[in-house]
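A lone chain, given as structure tokens: the form predicted alone.
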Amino acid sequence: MPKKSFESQLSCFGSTETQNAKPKTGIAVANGRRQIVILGGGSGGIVAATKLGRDLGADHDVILIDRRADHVFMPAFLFMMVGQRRPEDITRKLKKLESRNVKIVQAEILGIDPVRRQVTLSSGKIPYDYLIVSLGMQTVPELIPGFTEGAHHAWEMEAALRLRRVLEGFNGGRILVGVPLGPYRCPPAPYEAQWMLDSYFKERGIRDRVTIEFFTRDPEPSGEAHDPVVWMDAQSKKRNIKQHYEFVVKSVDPEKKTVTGLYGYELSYDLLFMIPPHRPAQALIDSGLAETETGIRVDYDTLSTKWENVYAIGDCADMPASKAGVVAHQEADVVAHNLAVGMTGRGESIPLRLHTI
């Protein structure tokens, strides 16, 4: 069955007049119907849109648009790593939050336009009149050179699917376990790795003969034994994981199987599994939303941005805080609550507070 125009997609997201009228500003104007587009059907985006379809879905439109037709529960990678999980484990229709008074869109997300209002997406253009983006971060491997020749990694579901075929066969020798300069996703995931690994050829009867190994950009931590970075440092350490700290990677050779750091430092491996470098998704580079390498400038407490009725949260929320589906998850509730108050007048907004390491 071919696939709906975007220009009949369109045509359940409120009246023409509404689509071509000149975009409102503040609170609702009384029977008029708003456009509240949330870009990204990731952990922050689906708690955004179930929170306001339930809230404001009768009454108003709420538009999630995502490339993908399914939601992927991205901390579940790890686990298809190394077998106990699949792909269809961790994935649900984005159609589902139909039932919710949310409108779904899959599209490919090219452009945001915050003077005009509006979203370009590869099948046309979405007004809104109140824009949520949660886009996340994309890897990019390529800015290490030989990365994407030589090394492995599970922070996308094909490379996990591949990294646990190699993994099947791989019978002794050295892994290492590595991260790069720059943000990415989920922080404590290297730590996570190295246990998950280190579980899976004791499960396996050969741990005896693989070494494991961690390289980090960070110094080496101190403090309280229950902090939660010495904590995660010992716990290697009991299982026998040697942890290479400040050594900043440069460049991967895949023939000599080395990863070369500054100074010259040299670590071989005869499997590298390394967190690709990670920047905010090229839409929000090429629109000039994302002015650093750690996503969108954002109010602390509210997330708004610079930019009028415009919010980011989640890992493209340039935030001091974890690139972590918790956070996003917390940040959503947040911006939809007040939201949600702003357009109702019924309840009192909050300020994000978050609870997370």
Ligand SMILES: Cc1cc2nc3c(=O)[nH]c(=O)nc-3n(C[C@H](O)[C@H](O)[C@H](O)COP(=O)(O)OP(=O)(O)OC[C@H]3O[C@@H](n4cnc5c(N)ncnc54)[C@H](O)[C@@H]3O)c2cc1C
Contents of the next structure:
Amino acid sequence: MPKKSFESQLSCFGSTETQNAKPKTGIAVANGRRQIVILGGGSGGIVAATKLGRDLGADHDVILIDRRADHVFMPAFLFMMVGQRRPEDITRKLKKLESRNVKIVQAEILGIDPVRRQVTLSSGKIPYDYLIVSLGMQTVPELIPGFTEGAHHAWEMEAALRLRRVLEGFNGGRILVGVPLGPYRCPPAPYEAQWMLDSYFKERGIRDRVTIEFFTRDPEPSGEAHDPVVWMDAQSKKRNIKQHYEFVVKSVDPEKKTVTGLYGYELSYDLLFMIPPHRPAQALIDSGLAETETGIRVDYDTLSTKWENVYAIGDCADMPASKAGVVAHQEADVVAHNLAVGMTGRGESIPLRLHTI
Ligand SMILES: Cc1cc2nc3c(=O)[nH]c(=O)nc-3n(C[C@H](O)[C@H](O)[C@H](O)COP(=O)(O)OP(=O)(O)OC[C@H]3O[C@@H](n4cnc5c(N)ncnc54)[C@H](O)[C@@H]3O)c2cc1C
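Instead of the form predicted alone shown above, give the structure for the form predicted in complex with the ligand, please.
And the full complex, kicking off with our chain again.
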């Protein structure tokens, strides 16, 4: 069957240009059909789309755009790395959301114009009345010289699968796990990664042949034993994993198999597992929406941006919170709830109150 053109996909839903001669400002007026465009089908995007599709029903158009056909559950990358999950276990077709009043468009997002209120896709332009941006972060290994040639990681699907093959062939030596400067997805995950490696080699019966060490730019934690960072540090030490604190990576030397930090500190490795530097999704940098290396500036209560009717949630929002799915989920819930309240006139708006950071 021939694929529907993008224009005909759009015409199914109408465009704000044709239906509303001029997009209105603020929350929609009664009886006006509105187009809510959600960018990104990751943790934040699917939660916002599901809630809006449910709360607005067929009265408005909720459109979710992603370059992928599938939602990918990234927290499971660590399980893939040790052979406990396969790609098909951790992906779900975004099209499934179509049964919930959400239209899925698979396309590359090339640009966002918050003044004209339109998004440029690889397949055309799409206008919006309300835009929810949940494009996440990208990994940028090239920011550390030698990283691409010398390091492995599990922060993207393909990289996690590669690391799995490398681990299967690793029969002894020194594994160095480490984090770079700057924001990255899921701050506790590098600790989880150390412990999973510990269990993995125990199960293979060769833990005594493997040394695991960890480095981080953070200072050595101190305080109460139940403080999460103090607890994680203790858990690693209990597993005989040495922790190097305040180690700020400058470069990797794949020939010598060393990582060089500030002030000439050096750590050697047989296998380097390092979280790559992260930056906001490229489309956000190119469009000028991401103004900091942590993302789009937002109001901490409402996730609104300085552009009218544009909200940013999840990893691409510059929030004083972890880049974590659990945070993206809560932010998506609040933004979708408040939009639905404004459009239907039912219920009360709520501010974001994260119950985890
Ligand atoms: C190894 C690992 C372990 C983790 N563990 C946990 C955990 O235990 N708990 C937790 O809460 N979080 C965890 N996280 C973090 C969590 O996965 C992210 O914080 C979460 O996915 C962020 O959701 P998001 O919607 O902001 O962005 P994402 O989930 O990254 O979604 C962004 C979407 O935008 C799409 N996109 C980007 N650019 C474009 C473009 N130009 N065109 C089209 N589409 C585009 C992408 O394809 C993607 O689907 C982990 C992450 C990793 C990598």
